[in-house]
Each structure stands twice: as C-alpha cells, then as structure tokens.
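Only one chain is included here, represented as structure tokens and corresponding to the form predicted alone.
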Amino acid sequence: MIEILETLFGLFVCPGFIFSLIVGGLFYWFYRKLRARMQARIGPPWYQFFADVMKLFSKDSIIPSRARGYLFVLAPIFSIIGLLLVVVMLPIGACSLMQSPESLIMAMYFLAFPGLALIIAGVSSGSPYGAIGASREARMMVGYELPYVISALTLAFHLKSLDIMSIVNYQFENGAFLLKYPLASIASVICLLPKICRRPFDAPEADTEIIGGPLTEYSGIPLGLFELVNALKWFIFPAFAVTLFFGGGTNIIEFLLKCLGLVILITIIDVIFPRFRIDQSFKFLLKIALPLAIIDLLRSVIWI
C-alpha cells in the first residue's frame, strides 16, 4: 500500500504533473518576461498563466456543431497523458519514478503525443482554420521528429542501451554528451523549437495568419487542458534535452538551472528570428537538422 502511495504522490506531485506543471509554468513566464523586455515591453506578472488557466476553466466551453465531439475534447488529454508519462521516467535531481531498459524509445514515443494531439484537434474541429494549422503540424513532425529521433538514437548506440537512466549515469561519470556529440546536441535543440512551436517554426499556430490554428475553435475547459499542455511542454522538452545531452543534475536545482538556460537560449532565438513559411521549416530541418544528427549517429556508430 506505501508503495502505491508514494508512486501516485510521484505521478501527480513530485516530480509528476503538478511539480511540472508549477515549474512549467513559471518558465513560461520567464519567456514571456524576457521576450517583452527584449522588445521594450514590460511584460505579464509572474501568476498570469495560473490567472489564465483558472479563468478558462470556469467558463463554458463551446463545441462547434461540425466538430467531431469525442476526438474535440480527448485531443489536449491525450497530449497531457503522453507528457506526464515523460516526466516520471526522466531522473529528475539524478533519481526517476519509474525505470525501464526501454525507457528511451518509451519515452519519444510519449513526446510525439502532443504533436499527434494538435493534429487530431484541427482535423476534429471542423474549422478550415483548425485543417490549416493540422496540415502545417503534419509536415513539421515529418521534418523534425526524424532528426530528434536521431539525435537520441546517436547515445543508445554509444552506450548500446535505451535506459535513460544509463545515459545520465554515463554523463556523470565522463562529461556531457554536449562535448562528445556537439552536432546532435544543436539538432536536437533545433528540434526543441518546433515541438514548443516557437519561432521560427510556429506556422502551425500562427495567430496572425490562422488565427489560433488547431486551437481556433476551442474555449473553456478543453482551451483550459491546451494552456496546461503548453506550460508542461515549456518543462518538459528542455528537461529532456538537458537529461540527454547537458548532463543531467546532481540535484534538483542544478537540474532546473540548465533548463532555465535553454528556455533563455529558445527566447532569444523566438525574438531575433521571424517566422518561417511551412515549405521553409520544412527544407531547414531536413537540411540543417538532418544531416546534423545522422553525422554524429555515423560517429557513433563508427565509435562502436
């Protein structure tokens, strides 16, 4: 029965979804912070996304008459599901809740949810402006999970396994990847974007050209679950990055730390750059991405 407790406390605490969802949501200020600083704004106070949230959750939620009701509203669940599975297998401070010898696969399998989730959501929403931004998330995917997959694939055929926890442990003992694997490390940082859908690869949720994208149609509760999503993503993706290829953390600060640092460095690079046509995002990361990550999966391979 302890063992039960302590692994719900895990999922749904710490480190689960309400210890992502508080740290997400705070980085997510930070970008928003910074972004408005460097653009002469003075920017949101630090409690606007939880003002935010808890105002979407208390309103009506509308479901258009052409919407496909069911797939409308189980698209953002299915995206935070996938999430939270991430969290608990990443070793978060160097321990995790849950370990497996798979545990790599497992866990891209279980970020691919939200982009999956974005696209069941514009095609279920019955708006042209919901099959527009679904279209555009399609063709991203294609361009950027192969390099992210790669990316990741490049360490198991160095250590030849897929535990996480073994990659981590790897790291401690002989240094970040970032080091070892320079080229995959920025691919997957590449990556990085598009999955948070910063610029420049935000066309599928482009606000001034498609509105809302796959989101156009939502409100209320089911928009309530999207922000929520979001603001796990913000912890989430760089967490992973840094469980990969930056070490890691001997502890739990030194773990959000780094995070913090490549919420910076995807601020930055949201501010200074504009926004990629579909056809461009697609082309840069087959050209660029790609080719970085297959070089140093070669390398590896080669290493073996």
Contents of the next structure:
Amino acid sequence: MIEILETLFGLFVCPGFIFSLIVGGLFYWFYRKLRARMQARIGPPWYQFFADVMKLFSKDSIIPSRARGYLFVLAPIFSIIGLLLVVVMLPIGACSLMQSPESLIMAMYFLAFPGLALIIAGVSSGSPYGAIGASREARMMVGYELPYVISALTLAFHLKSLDIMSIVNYQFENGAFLLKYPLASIASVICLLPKICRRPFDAPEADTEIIGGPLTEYSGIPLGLFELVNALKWFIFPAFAVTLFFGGGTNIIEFLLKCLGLVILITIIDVIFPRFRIDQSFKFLLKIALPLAIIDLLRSVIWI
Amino acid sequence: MLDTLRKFARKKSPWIMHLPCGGCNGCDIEVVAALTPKYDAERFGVLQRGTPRHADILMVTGIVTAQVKDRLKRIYDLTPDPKYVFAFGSCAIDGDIFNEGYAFKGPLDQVIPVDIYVPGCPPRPEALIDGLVKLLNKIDLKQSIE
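Switch from the form predicted alone to the form predicted in complex with the partner chain and give that structure.
Full complex below, order starting with the chain above.
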C-alpha cells in the first residue's frame, strides 16, 4: 500500500508532474529570457510560462469539425504520460523511484512519445498546415531517433547493462561518460535540439513557414496541455542527457545546475543558428550525428 | 481566488494575431517594429501567433475591403473566447483616405465588434503599447462587470 502511494507521489508530485512542471517552466522562461537578452531585448518576467498556461486553461477550447475528436484531445495527454514515466526512472538526486534492469530501453521508448504525439496531433487536426508539420516531424524522427538511441546504447555496451542506475553509479565512481565517449555525447546533444524542437531543427513547428505546424488547430485547454508538454520537455530531455553523459548528480542542486548548463547551451545554439530546411536537417543528422554515434559504439564494442 | 488568478493570467499573456486587411503596409511595419527588439512587446507577455486559434487579440490594420470582409468575419469566429479586437490605424477605424473607394466595405466596427481604437497614419509603436495597456485594463473592467 505504502509503495503504491510512494509511486503515485513520485509520479504526480516530487520528481513527477508538479516538480518537473515548475522546473521545466522556469527553464523555459530562462530560455526565453536568455534569448531576449542575446537579441538586446528585455524579455518576459519569470511567471510568464505559468500565466500563459493559466490563460489557455481559462479559454474556450474549440474542436474543429474536421478533426478526429478523441485523437485530437488525447495527443497531448500521450506525450505528458510518456515524459512522466521517464522522469520517475531518472535518478534525480542519486536515487530513482522506479528501477528495473531494462530501464534504458523503456526510457528510450517513452522519450519517443512527444514526437509521436506531435504527428498524431498534426494528422488528426484535419488542417493542411497540421499535415505538413506532421510529415516534417515524421521525417525528422527518422533522422534523430537513430543517433539518439545508438549513443545511449554505447553506454549499455560499455557496462553490459541496460539499467540507468548502473550507468549513473559507474559515473559516480569513474567520472562522466562525456570524457570517455565525447563523440557519442556530442551526437546525443545534437539530437536534443530536434527533440525539443529548437533551431536549427525546428522545421516541424516553424511558425514563420507553416503557421503553428501540428498545433495550428489547437486552442484552449488542449493547447495549454501542449504548453505543459513543452515545459516538461525543457526539463526532462536535458535531465536524461545529464544522467547518461554528464555524470548525473549526487544531490538535486548539482543535478539541476547541470541541466541548466545544457539549457544554456541549447539556447545559445538556438539563437545563433538559422533554421535548416527539412532535407538539410535530415542530411545533417544522418551524415554527422549518426557517424559520431557509430564511431563511439564501435569503440565501446571492440576495445572494451 | 480562481477569479483573481484568471484575471492575472489574462492580463499577463495577451497573444496577438496580426491581421493585415487592405492597407498600405505602413501600419504593419509599425506593428512589427513594436514586436521586435527596439520596443520588445514580449516583456509584457505579448507573443505573435500565426493562427487565430491561439490568439486573444486580433490586431486589424488597413481598411476592410470587399475581398477581406467575409474572411474577416470567419477569422473572428475561429478565435476562441474571450477575444478582443484591436483596430490599429485610421484605416481600420474609418477608412481614412480610402473612405470613398469602390472596395471599401464599411469601417471595421460595422463588421466585427471592436474593443479598442488606436488612431494614426500610421500610429507609432508606443501608441500600440499604450493601446495594449488600455485594452488590458479594460479586460479587468469587463470581467468585474460580468
């Protein structure tokens, strides 16, 4: 009984929904603020994300008659569920809530949920812009999932284990994997950008080209849920990268500081690069990120 | 409590959809100037969205032409409640120099309800921000009446 309560608490409160929402919202604000400062602007106040979400939740939600109602509403919920299941597997502050010997594989699957949810959202909304956004996201996914998974598998081959906890424990003793497998780390960080939908890989949500992308027809509460997904992404994807490659964190402060460092890196890349065309980003991911990941995979398989 | 939160959220996050109807693009340039670094409307939480589904404020510039009239009504219906209409520039208010043109189909407030008028040909970006602040105060007032 107590275990169930503990799991529910973890899922909804402490490393789960509320905690990651607050941290993610602040990271998202930090991204907007830093971007504004780099563009010589002032930028939004710290509560901006929460105000946006509250406003969207208090608005009317319209479901277009051409949309497939249930898929249209379920798409954001899918991706929230996927991200929450990942966050309970991450050892935030040295110990994770849900441990299993195959947690790495499970986490890789759940981290694909937000991308899939975007495709579902775009296709089910019945709008041409949504369809274009969904097709772009699908094409990008082929490009980024492969190097992302291979760079994580490098660590699994190195340790002969698929447990996230064992990866973190190894890094506590022997230093971060960033030093041992720098190429795989770079590939993984490159794949973070399309995962969070940031420039140069934000073609699926390019608001100057295809209006809102997959979210064009969303309004009110479903759009608010997608804003929540956005904030969760800003916390959970950097957190996963920190866990795998940057040594995790022995306490929660160290962990969050490392995540913040990654957020700053992503922001700088986002501000200084223009957007790749969809074929350019596909080629970049397969020609540069994938070979980097494969070189380190071979190193970990052959040499060790 | 919930009411205060809602009021706070609506005042702090007005998302704009910029809707150029049939003007000379002078007002559009001023709107863009207000949203870009020099005047930076994002510090008030203003974001420019491309779709009426995301918008709270429809910012209409230019005259209502015969071509755009039905589309304007449709875009107004696409916007989720609560929505506000911002008539930016003299053209949107009364047609200005296009007043007697063959394509002019009435001032904006005879097509869709308008919440705030900002005159000028074109108004400066400061006028946009000033109008926005007045509109946001009006949101406050409107809710207390409801």
